[in-house]
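Starting off, we have a lone chain in the form predicted alone, written out as structure tokens.
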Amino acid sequence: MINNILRSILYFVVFVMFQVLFLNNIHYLRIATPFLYLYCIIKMPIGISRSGVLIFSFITGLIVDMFSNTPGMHAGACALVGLLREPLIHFLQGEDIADGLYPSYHSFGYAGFIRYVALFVFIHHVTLFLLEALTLFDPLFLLIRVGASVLMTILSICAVELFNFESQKIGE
């Protein structure tokens, strides 16, 4: 259990400033940006009760907009994805998922991880670049940079997940 909430702090320490110092500053041909931040929420074992997600969701979104000058954009997707994230779950696995599981690779499947990654991010970025635009004055320049920072988001979570070694080895 101790062990369970070290690595979820950690996760948490790491990859928020990794995304504050680092990946803020990543504009892949001024379009893309990777949130690399949102695996601490995807891997947050599943059951734990929905106002905890949302919580733990909005402080990190907080924190990311505190660092990154972005009032409450960040915290509003990361709201939005808390609130959905166990009906997301359930939608894509199936009722019947056991409760303390962590998301990965190893519990969904390689298909089922990324298609839960995906939608997640997907809902995410959909959300963090309207209420960044407050828009639709461009909607075809707002889908290549949400398609495209989906796309890196995707990429950088799967690629972490797969030097996730700890998360591979439970329930073996």
Contents of the next structure:
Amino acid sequence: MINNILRSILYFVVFVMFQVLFLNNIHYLRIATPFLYLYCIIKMPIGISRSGVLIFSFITGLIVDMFSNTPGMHAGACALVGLLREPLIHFLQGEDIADGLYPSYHSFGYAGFIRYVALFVFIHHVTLFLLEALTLFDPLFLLIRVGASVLMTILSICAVELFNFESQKIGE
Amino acid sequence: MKKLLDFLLRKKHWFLFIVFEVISIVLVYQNNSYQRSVLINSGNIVSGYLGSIYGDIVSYFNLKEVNRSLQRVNGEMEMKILELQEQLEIMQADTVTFRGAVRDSIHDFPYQFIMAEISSNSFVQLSNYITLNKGRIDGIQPDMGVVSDQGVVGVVSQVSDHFSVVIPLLNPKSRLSCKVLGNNNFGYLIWDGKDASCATLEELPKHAEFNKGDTIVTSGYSAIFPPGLIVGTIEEFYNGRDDNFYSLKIRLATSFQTLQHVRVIRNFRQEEQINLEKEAKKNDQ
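Structure of the form predicted in complex with the partner chain (previous: the form predicted alone):
The complete assembly is shown below, putting the previous chain first.
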């Protein structure tokens, strides 16, 4: 249990720092930004109470907001994915998945994990960009931005997971 | 009653979710109004401090560029001094006393500059903000103008003790009153959220005369900026939504991508002007 909490906090610090200091400055062709900080919500162990996941993801979003001057946008989007995380896992992996397992290529299978990440990121980004568009609306530009950013985030999360040796060790 | 409590406990994540969503939507909504929550932006102590460390590191990367631009400005200043000196000498050589050269203590220059460095900057999002490493303690207040050595940057919106957040021209909330250098027709400069090097000047009357490449300067009507600061040059023009006005595409003089040192303009008469204008409006109703 303590181990779980420490791991989550470590992931949280590393990926949120990386997000606010480096990735927030990346805007590929002025449209796509990878939001890699979602990785620390994606990698939370299965079986934690839904309220726990919800609180964790809301705080994560709020802190990213604090650094990128977008009060409420990331927090709102993260709260939604935090709530939908458990039903999403059960929908994709069936009801009988063991508690305490970490989502990874090993536990979900390559296709399963990528499906999970893709849906998760898609829900988050659509909410985020819609919240942002409340201030300025240009539908076509919005669609392009959402699509490009979703692709970029999925790619970066899958790449990080591929190189996460600790995750492979635990999977054995 | 027990059943109800059970139900509430079982579904507690739903209530938590609703509370969180309400909080974030309130925050988003507050963000849209001009006065924003001070706690959750890059001007607070934690994010401001971290941002300024990061800014310190990054600032080494463009030292060469900064140096070059400083040298250029220095050269321009020297030229100006020479020009003024020449004028002064001509006046002194004249035997007739020239009253204009005597400093009038009533018409003091009412502006003062506060130098600041940028600790975090964005220029590619829909709503951009700049954080400066000076705050209330250094004399910065909301609604002060910010300029760089290249041109106008934006207006201060939020101030904490050691940091301040600037709404740059690259933000749809920014609305700067500008005119074409040489005539007095003015319009408003707004940004459409796409290109960081261009903005649009709208509501310029049809009878205004201008050409491509003309300089756009601040009008000085707003009490934030003194008149005559460079904003950009005219790139293209087309008819506005209704036919009585022009819309001009302006290439901004400030390159926001490489911005590092700025000056905050303190106008000692701003309060007086705003109060007077308020009074006048009140009397009108």
